[in-house]
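Have a look below at one chain only, the form predicted alone, in C-alpha cells format.
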Amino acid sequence: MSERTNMVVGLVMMALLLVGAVPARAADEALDKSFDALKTYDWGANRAVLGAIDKAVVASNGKADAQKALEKRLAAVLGTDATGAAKDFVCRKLSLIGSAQSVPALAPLLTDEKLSHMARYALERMSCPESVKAMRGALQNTSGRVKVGVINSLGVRRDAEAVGPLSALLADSLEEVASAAAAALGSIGTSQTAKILGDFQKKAPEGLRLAAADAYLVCAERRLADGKKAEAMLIYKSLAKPDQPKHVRLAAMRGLLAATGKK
C-alpha cells in the first residue's frame, strides 16, 4: 500500500471518528441539560424537557459501564432539595436500572409519607438483598399506611427474613396493619409462615378472621406451587370446614381439588 493510500485511509478513518462522535456530544449536552432542568421539574411542567434522560436509560440496556453512571447520577438527586415530581421521576428510573448501588439513597424515602410508595416501587424490583433489606428495617420507622406499604412489599418480594418482624405485627393494635402482616406472611408462603398462619387463624380476632383465612388460602396456593402437595392440602382441609365463611370452603375445595389434579 502506497504512502498516499496509507494516508487517505487515515484520513477516511479520522472524519468517521469525528462524524460519530458529534451526535455522542450532542447526547451528552442533551443530558447535562436535562438533570438541570430535573432540578426544578415540578407537577405539570412540559415533560419533555426530561426525555433526553429517557433516552439513556433506554440506550443504557446491555451497557453495564454507561447504566452505572446514569444510575449514580440518578440517585444522586434523591439526596437533593429536588421537587416531590423530579424524586418520583428519578425512583421510575431507578426501577428500571436501578441496583444495591441505589439502595442507600432509596432507604431514607421509605419513612416519607408523599414518597414511600415510590421509593417501594424502586426497590421491589431489585433482586439485590439490599433491597429488601432496606424495606425489612423500615417496618420499626413507619406507622399507618406507610408501614401497610412497607409490609405488601415485603410480600411481594416473599422476604423470608422478614417472617419474624411480620409475625410479631399480627398482634398490631391496627387491624389494618395486623391484616397486611397476614397477606405478607401467606405470600412469602413457606413451611414457617403456614404453621404461623395456622395458629393465628384459629385465634384471629373477628375483625381479622377473613383476612386470616384469606391468607392462608395463599399461602396453600404457595405450597402447592413450590411442590409441597401434603402441607398445601393440610390447609385446604382445615379451611374447607363448616366453621369457616361460604366463599373460603368453597375456595379450600376448589384448592383440594387441584392439588388432587381433578377438575
The other form holds:
Amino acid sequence: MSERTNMVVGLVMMALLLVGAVPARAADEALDKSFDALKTYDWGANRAVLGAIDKAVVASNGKADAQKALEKRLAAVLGTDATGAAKDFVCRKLSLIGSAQSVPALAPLLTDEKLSHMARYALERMSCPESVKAMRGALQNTSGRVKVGVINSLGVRRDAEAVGPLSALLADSLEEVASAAAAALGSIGTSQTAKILGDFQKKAPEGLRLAAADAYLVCAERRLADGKKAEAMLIYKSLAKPDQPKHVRLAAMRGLLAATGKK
Amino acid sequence: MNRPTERSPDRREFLKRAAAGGSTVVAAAPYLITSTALGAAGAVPASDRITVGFIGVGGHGIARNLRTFLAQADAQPVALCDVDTRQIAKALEVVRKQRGESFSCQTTQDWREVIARSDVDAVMISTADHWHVPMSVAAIRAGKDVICEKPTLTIAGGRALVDTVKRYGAVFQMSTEDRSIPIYHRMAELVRNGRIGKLQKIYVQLPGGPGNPGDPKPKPVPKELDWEMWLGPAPWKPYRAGLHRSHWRWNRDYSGGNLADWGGHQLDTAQRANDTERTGPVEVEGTGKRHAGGLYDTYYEYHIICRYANGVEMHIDSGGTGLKFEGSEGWLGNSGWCKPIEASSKKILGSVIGPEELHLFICPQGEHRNFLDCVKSRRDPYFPAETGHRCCSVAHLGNIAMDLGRKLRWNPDTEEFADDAEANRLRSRAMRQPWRI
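Can you swap the form predicted alone for the form predicted together with its partner chain?
All chains and molecules follow, beginning with the one already shown.
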C-alpha cells in the first residue's frame, strides 16, 4: 500500500470517528440536560424532558463502565432535595440497572413514608445481598404500613437471614404486620420457618387464622420443592384437621395427595 | 356453594334445613323466607344460587359483567363494591331495575369487606388491571371462587395467581368471551386439526392507542372517589382526570396497554390454535412508539415477533383487530372483531371436524354461565388461570422486549429470560404497602 493510500485511509478513518463522535456528544449533552431537568421535575411536568435518561439506561446494557457511571449519577439524586416525583423516576431506573453501589442511597428512603415503596421498587429487584440487608435493617426503624411493605419485600426475596426478626413480628399488635410476617416466613419456606409457623397457626388469633394457614400451606410447597416430603406432609396433616376452615382443609388434602405422589 | 368456616353456619344449609322443617329455627322461617327463595314459580331456590360479590362496577363491570350475571337465575348479587360511590349508585340502580326496587345488598368502597363475608361464594372482579391478581389471590385465600377480568399486570403476578388457584383448588375464570364465540373457536379447531397443514405463521392485529399523550397535571380528587384504594399496590401518584375512570389503560403502572388488554382476546385464540396454551414463545423481539411526554406511557404503535419451540412465528401488530394463520397447505383468519372467517380455499371453510378428531370446548352461553356451571361442578372453566396467565405473558414479554429494545430468549418452563438479568428484573414489581400477593 502506498503512502498516499495510507494517508487517504487514515483520513477516512478519522472522518468516520468524527462522524461517530458528533452523535455521541449530542447524546451526552441531552443526558446532561435531562439530569438538569430532573432537579426540578415534578408531577405534572412534561415527562419528555427525562427521555435522554430513559434511553441511556436502556443503552447501557452490556457496557459495565457506562452503566456504573450512570447508576452513580442517578443514585446521587436521591440524596438531594429533588422532588418525590424525581426520586420516583430515579428508583424506577435503578430498579433496572441498580447494584450494590446504589444501596447506600436507597436505604435511607426505606424509612420515609412517601418514598419507602419506591426504594423497595428498586431494592426488591436487585439480586445483591446488600439490597436485602438494607431492607432487613429497615425492619428496626419502621412501623405500621411502611414496615408491612418492608416485610413483604423480604418475603419476595425469601431472605432466610430475616427469619429471627420476622418471627418476633408474629406477635405484633398490628394484625397487618403479623399477617405480613407470617406470609414472608411461609415464602422463605425453610425447616426453621415451618416449625415457627406450625406453632403460630396453633395459637393465631381469629383475625390471623387464614393468613397463618396460607403461610403454612406456602411453606409446605417450599419444603416439598426442596425435597423435604416428610416435612411437607406434616404441615398438610396438621391443616387437614377439623378445626381449620373447610377450604383450608381441602387445600391441605390436595397438598397431601400431591406430596404422596412425590418421591 | 360457599365454603364456610366451621364457626360460620352455611347460609344454604340453614335454608335447606329450614325448608325441610327439620330445624329448631323453622319457627322463624315463614317470616324470613320468601316463596321464590324456596324455588317457587320456577325460581332457583336460594340454596342453589351462587352468591356473587361484584368488585369494580365501572363501565364494563356494569354493562358486561353485572348485567350478564343478573340474567343468570342461579346468580345472586350480594355485594356491590367500587372505589367510586357514583358507580356503586349506578350499579344498584341496574340491579333494582332487574330484581325489583326493594332489592338491597352490601355496598362498600373497600373490597376486603366483601371477601371477608362467609356468605359470599364468588366474586366478579372488574377493576383496573393492577388490582386483578392481588384481589383474586386474596379472595381465593378467603375461600371464594373468582371470575376476574383479564389481563394480569406482571409475569410473576400471573404465576402467583396460578399457584394460589392450584393450592386451594379454587374455580378461577379469566373473564373473556372469546371461547364462547364460534368464529374464534372454529379457527382454533380448524388449525389444530391440520386443515391448513402444518402451522407456520400467525398474524395478530390488536388496537393501538392512546391517540393523545394525556394531560399529566394533577387535579383535586373527586369527593366520591377513594383514590388511595384506587391506586392500591401501584406507586403513589397524584390524581389525574385522565386516569380514572376510563383511561387508566394507557399507563404502565396499571396496565400493559391495548397489547395486554386486546391480547387477552386475540392472543388466546392464537395460543389455542398453536397448541401453546400452557407454554409460551422461546424468543421475543419488538419495537414500539410511545408519546414522549404527557400522562400516558403505553405503546400506541407496536410490532412484536414471537418464535415458538415448534417453529411457529407469530407477528403482533397494532392497528385494528384480526387474526391470520398460515400453514403449509393454506391459510385462514378474519379481519375485524368477530368478522367471518376467510380462508385460502372453500374446502377449508366448509371443513367438518369429524367425531374422531380434536374437538375444543366451547360454551356459547358465555364466560359467566361457564363460570357458574364450574362453581357447581368444581371443574376448570374454559379460560383457567394457567391458560390466562400464559396468554397475558405473551403481551408482557412483548412490552419487556420493547422496553429493552433487544431480542430476548425466554424459557417458558422456568419462566426466566436466558442470559439477561435486566429482563428478568422486569418480571415483577414491588407493591405499595400494605398490599401483597
